[in-house]
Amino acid sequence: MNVLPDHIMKKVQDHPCYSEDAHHYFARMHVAVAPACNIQCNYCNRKYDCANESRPGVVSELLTPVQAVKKTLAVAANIPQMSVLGVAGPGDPLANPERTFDTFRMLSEQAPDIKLCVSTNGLSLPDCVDELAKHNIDHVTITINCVDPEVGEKIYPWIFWQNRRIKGREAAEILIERQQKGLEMLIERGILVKVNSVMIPGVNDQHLAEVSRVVKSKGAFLHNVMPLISEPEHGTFYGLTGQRGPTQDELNDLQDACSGDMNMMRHCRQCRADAVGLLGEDRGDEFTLDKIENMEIDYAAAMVVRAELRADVIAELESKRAAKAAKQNVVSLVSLSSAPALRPVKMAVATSGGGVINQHFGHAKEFLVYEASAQGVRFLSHRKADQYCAGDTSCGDGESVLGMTIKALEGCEVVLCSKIGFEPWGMLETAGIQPNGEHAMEPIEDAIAAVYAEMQAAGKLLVQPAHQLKSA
């Protein structure tokens, strides 16, 4: 990800969805107050009460604005690093303007330290920009999958616009025009815009680089290209008709093609519409309405703790950012004279947050994947995995679970974690993945750089190893 300008960094430094650094430290929360949607997407199926399903549009409880505010205060009091409250569904927030803006109005009054943001398909956006600005919402995400109606009619079966259902190319033309108009209006008011795009192989994958170029030219500062989720059990049109999602290599290649001068978001988790906690975790079941009823919430006291934590973490992030910039200006990982002969290496990391390697291999439910090269360390993606160990000493389903985790790490040559057991160590080595527990509690990028330098000193970077797979 390119370095953000200072004026943007100040706005997003504690926003986990907008800042790659912040997502290690700050939590977010989505409240499901918006049930209705004004468009139909071939990749979407809004579901209720799907506690084990993690994807956009899924919720367990639909909330009223009053319930949403009560839940937000409870979460913020118990998770002091929660910095952002967003309305992202399960329908479209701006197709439910009264419910959405009632929620924002009450939270602005009762929890002014929480950053408010909204995610929308953009159809109703131009009609709501003034109201968004009135509530001091300075972050908006628009899902823009195309700027060409011919592509759009393959993605959107219909829109509901001006009290009528419109289909086909006309629907796509209206939606695209409204999205672009809304984007321009937000930028005019100084509101930051992130654009989400779903990568659909054979439909818009060759077109998204143009989408990135267009939205950047109009002022969007961040582009998040996400993979299509198309498992048939989700019941979407694409899932039921066999449309495949992209491979990790295809996604990474497209993200690289779109990057250029545009900042790319690579740490997105495609969260549920009622997600709670750090990215990559969901603590929503701790804050169901029945549990909140029994909580004593002193939000005034919690605000003091939250302010102290935010100041400390932001100071730490600024220090790390300055140190990283200084290091990049002085020296790369290895000498430039040898850089052309060295190949990049993908490494997986087990972390529970904080930007450090602090998780046991067997406890990880996801791994962060980085690429180390002579030019530096960059974050690529995250990989979901089944938790191999259920506790500190008991590990469950053995080889079946471990085998799926190793498959999820395909293409990686090293996995860094705080600890790892004898059995997974051996199976990882057999699969051509080197376990490494020597950098526990160290900053992720520093540890990866150290391992890469060790591999270079040992002469392991000059020849492509036989086990290296193309899959990312």
Given for the second form:
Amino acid sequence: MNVLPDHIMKKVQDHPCYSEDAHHYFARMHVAVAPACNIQCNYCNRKYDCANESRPGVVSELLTPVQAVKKTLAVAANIPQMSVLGVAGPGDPLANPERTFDTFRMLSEQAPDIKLCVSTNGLSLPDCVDELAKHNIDHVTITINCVDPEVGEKIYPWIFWQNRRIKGREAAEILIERQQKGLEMLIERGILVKVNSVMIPGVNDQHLAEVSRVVKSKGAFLHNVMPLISEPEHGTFYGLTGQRGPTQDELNDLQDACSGDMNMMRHCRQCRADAVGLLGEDRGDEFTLDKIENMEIDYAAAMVVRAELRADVIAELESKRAAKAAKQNVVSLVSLSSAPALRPVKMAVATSGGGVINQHFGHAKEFLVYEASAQGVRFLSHRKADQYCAGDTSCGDGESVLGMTIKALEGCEVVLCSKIGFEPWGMLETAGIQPNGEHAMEPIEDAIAAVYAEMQAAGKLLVQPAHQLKSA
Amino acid sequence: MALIINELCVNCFACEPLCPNKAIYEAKPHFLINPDLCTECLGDHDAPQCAEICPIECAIEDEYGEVLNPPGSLTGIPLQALQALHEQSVLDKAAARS
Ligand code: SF4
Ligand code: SF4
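Having seen the form predicted on its own, could you now give me the structure of the form predicted in complex with the partner chain?
Every component of the complex follows; first up is the chain already shown.
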């Protein structure tokens, strides 16, 4: 995040979806008010929620604007950390302008302390920019998978445009032009724009570095590359024609290739679009329609509590940031003096927050992946342990869940956790991943640096991996 | 002369605001077209708007039971793959009506 301009940094640093620090303190929620869509993507089947924007196969509860506002107020009053409301589907919010903007209008009046965000495919965006600018819009997310119609026609079978269904190259040309125009118009009006791309191997993977360059040059503040999800049972074109998603390593490589270009959102979880709560948790069950129907909400009182909490959290975040900055100076001094010919190592960490290693391996729903190198320790990404396991009956037994977790850790050589069972220990070792429970409750960066130093002392960090040396 | 929305409709709301005659209405279990109001968009548009935007293959049919968006026409998914996904009901509908 350090290359973001200051005024943008200010806007995103307390944002639960973007700030690595803030997501433990602030929460976001989404409401599903926008069922209609005006384009078709090959990774989506409209019989279900969009697989790549939300959790596949989970159909969101469609709300009217009035219900959505009631739910938002109920959540904001009960979870004072809730700072951002997103409208993200199940269709395209801007293909449902009345429903989306009714929701925004009511919230701007009734809850001016809630920021709003909206995700769109961009087709209707230029027509909506002026209306968007009237509200308390935190940022707009545009899903841009290509800037070249030749790539686009392999992703979008049709768009609905000026009263006609348009297919093929022409559809992709129009969509791309509208996305780029919408992006430019938002930037002109000073609205933050984030760009999402779905990485589709063999279709746009080579092209996304170019997308990254273009959207950054126009002023997008983040480019978030998400892996294609294409299980056949989701019924999408890609799922049924055998188009695979990227491996974790391919995704990391692309994010690395683009990160020189601009800020990549490394810690995005493809969160369920209708989830409620801090990232990685879902308290949606407490706020179902029948429950909020009977809730008494005193929003004026809630606003006072919310403002106090916000001030406290920001003070805490700032002191943590200052402490971290002071420490980083020390780390970089140490690393300057170390020998440069060491290879980097990826390590996974099980943590439930607070910047320390404090989670049992078996309880981790996701792992933080860091890269240790002679230059120091840097955060790479989050990996979901249950990414391919949405809780359906086909993956209930422990062994296959463990297998998935190990697959999710592909490319990591060490996994740090507070504790780990005997059986997973053996399976991890067999898979070439060294479990390590010796650094429980230690700060993540320090523990990784220590393990890296141990590996160096043991001669495991020569530029070529040990097994290649043996066979040579 | 009127189009019909059948049970394949997923209630996505896309067609409703587009109808020049306000013939489409929300109903349970799915959206419906009032046959007295539907003109198949003649005089207003070159193509019936509901069928132009509807994302669900075979959900809209004409008065002869012919579907306006046959299987595979919107998604490009090969018919065998649709069969494998237990979309047989869609295929049966297309076959029976055409
Ligand atoms: S064909 Fe045209 S007039 Fe008839 S329901 Fe569809 S949109 Fe309305
Ligand atoms: S567009 Fe098709 S699926 Fe959507 S509500 Fe209309 S008929 Fe139903």
